[in-house]
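Take a look at this single chain in structure tokens; it is the form predicted alone.
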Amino acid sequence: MITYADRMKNVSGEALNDILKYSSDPSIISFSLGSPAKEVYPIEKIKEIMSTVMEKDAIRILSYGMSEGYMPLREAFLNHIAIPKGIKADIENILITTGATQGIELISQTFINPGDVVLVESPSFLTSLQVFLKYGATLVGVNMDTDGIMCEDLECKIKKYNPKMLYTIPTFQNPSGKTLPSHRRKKIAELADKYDLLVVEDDPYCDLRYTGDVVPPIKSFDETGNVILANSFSKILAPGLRVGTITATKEIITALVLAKGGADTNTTIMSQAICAEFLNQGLLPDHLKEMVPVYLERLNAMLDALDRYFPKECKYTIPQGGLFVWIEVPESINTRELLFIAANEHKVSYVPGYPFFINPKDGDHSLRLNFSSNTPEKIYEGVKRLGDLLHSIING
């Protein structure tokens, strides 16, 4: 009889399968998948760049590359993104990954032993929770208020559990949409130094800000090398490129490169070359300026639709950026059970709250809505369908 590795026992694909299933059904208005708007993909620019890089460096583009990443992209990321954000780094501190998720995978593989405690926001990104569980981590939730992680609770959990690392999405958090203020970011960097704690800062949404002031990354406050920063091009260019970055100490990068060499050798050079050329041509600022009004219009449409059509008993976040709105519903409604009815009978889908929590029952009365991938017209219609369903349950 074939047996599977014990580490896969803690991994569930139920939520992801539902997300993909309902997102691929054209008859359903899907608020499930955290995708950028296809209307803002820089398709023509990418076509031009592909032609340019193939004409200039075809052999290199089509060959194997260094596991550390394509040097022009590492340099471009350093000069156009990392340093302008206040991060003190050199080229040896940059690793290119196959999407940000691979970065979390490599970090987990490199640092987590079975039984190690990993602190996570409650709620937190479902895929990262699955990765940590796969490597045998013991997950412990850190409480959040309207501004994100509560540093008092974080320090209490550090003292109590002696964790290996903290995983945080500080900017437009997935799933809650919350943003951690600057003074808390500085405090987290100080706690990492004080308790020799590894902090994994997952920041794929940081450039998708529609209102409010820019907040520096936790990594910019890091004086001891305890913070690892993960970024991604998936949300700001196109998810199909599958390009992410890790910024960390030379020692940590060296260890992660060993892990990456056994995973995929190198991230696709063509994708890396596209990202490098996009940055070096100075196209990113104008591209973001084109994206922001589209997303802001869709966010405002969703917030207005929620105000119009959802029961007053439901509470929702008002994010300053990112891709998601987080909603809490009355305890009489189980969002996991409701999803089947919503998708199959009312042709609207969402992600129920349960996979974002260590204890799935903690998410039974919450849900996440994505606003970026639908037009305002579809947003109004989809939210109305879902709101009508919720009203029918609350009113009996």
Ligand SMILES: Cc1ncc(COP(=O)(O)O)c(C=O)c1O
Second form
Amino acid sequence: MITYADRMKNVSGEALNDILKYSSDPSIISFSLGSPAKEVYPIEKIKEIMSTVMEKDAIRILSYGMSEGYMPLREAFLNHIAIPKGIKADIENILITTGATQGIELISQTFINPGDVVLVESPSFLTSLQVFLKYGATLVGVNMDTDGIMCEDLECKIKKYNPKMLYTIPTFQNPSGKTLPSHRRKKIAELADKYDLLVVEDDPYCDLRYTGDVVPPIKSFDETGNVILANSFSKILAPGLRVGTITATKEIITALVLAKGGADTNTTIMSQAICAEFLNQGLLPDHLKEMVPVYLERLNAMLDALDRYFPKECKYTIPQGGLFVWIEVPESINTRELLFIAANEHKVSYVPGYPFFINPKDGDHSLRLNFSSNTPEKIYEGVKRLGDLLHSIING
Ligand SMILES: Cc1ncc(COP(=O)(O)O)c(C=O)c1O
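Given the form predicted alone, corresponding form predicted in complex with the ligand:
Okay, now the whole complex, with that chain kicking things off.
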């Protein structure tokens, strides 16, 4: 009889299957996926860039590459993204990964032994939780207030559990949309040093800011090398390219490169070359300028629709950027059970709260809505459908 590895026993695909199923059904207005707006993909620019890079570097693009990444992209990321954000780094501190997802996977493979405690925000990104569980981590939640992680609770949990690492999404958090203020970021870097804690800062949304002031990454406060930063081109360029980056000490990068060698040897070089050329041609700032008003309009449409159509008993976050609004509904409503009715009978979908929590029951009365991938008209219509359904349950 075929037997499966024990490590897969903790991994569940239910939530992801629902997300993909309902997002691929054109009859459903889906607020499930965390995708950028298709309308703002820079398709023509990428077509041009593909032929430019083939002219310049066809042999390298079609060959195996270094596991560390395509040198022009490591340099471009360093100069156009990392250094301007106040990060002290050099080429040897940059690793290119196949999306931030692979970065999280390689970090987990490299650092987590079964039973190690990993602190996570509560709620946190469902895919990362699944990866940590796959490597046998014991997950412990850290409390958040409206601004994200509460540093007092973090320090308490560090003392109590002696964790291996903290995993945090400090900017426009997935799923809550919350952003950690600068002084708490600094404090986290200090706690990492004080308690010799590894901090994994997953920051794919930091450049998708629509209102408020820019906040520096935790990594920019890191004096000791305890912070590993994961970034991604998925939300600022296109998720299909599957390009992410890790910024960390040389020693950590060397360890992660070993893990990457066995995972996929190298991230697809054409994708890396596209990202490099996009940065080197100076196209990112204008691309962001084009995206921000589109997303802001969609966020405003969603907030206005929630105000108009959702029962007053529901509470929601007002993010300054990113892709998600997080909603808490009354305890009489189970969002996991409601999804089936919402999607099949009312043709609208969302992600229920349960997969974002260590204890799924903690998410029974919450849900995540994505606002980036539908037009304002669709957003109004979808939120109205969901609001009507919630009203009908609350009013019996
Ligand atoms: C917090 C967070 N980390 C990582 C990812 C995955 O990014 P990538 O497409 O670069 O693998 C996502 C995507 O939704 C995310 O929300």
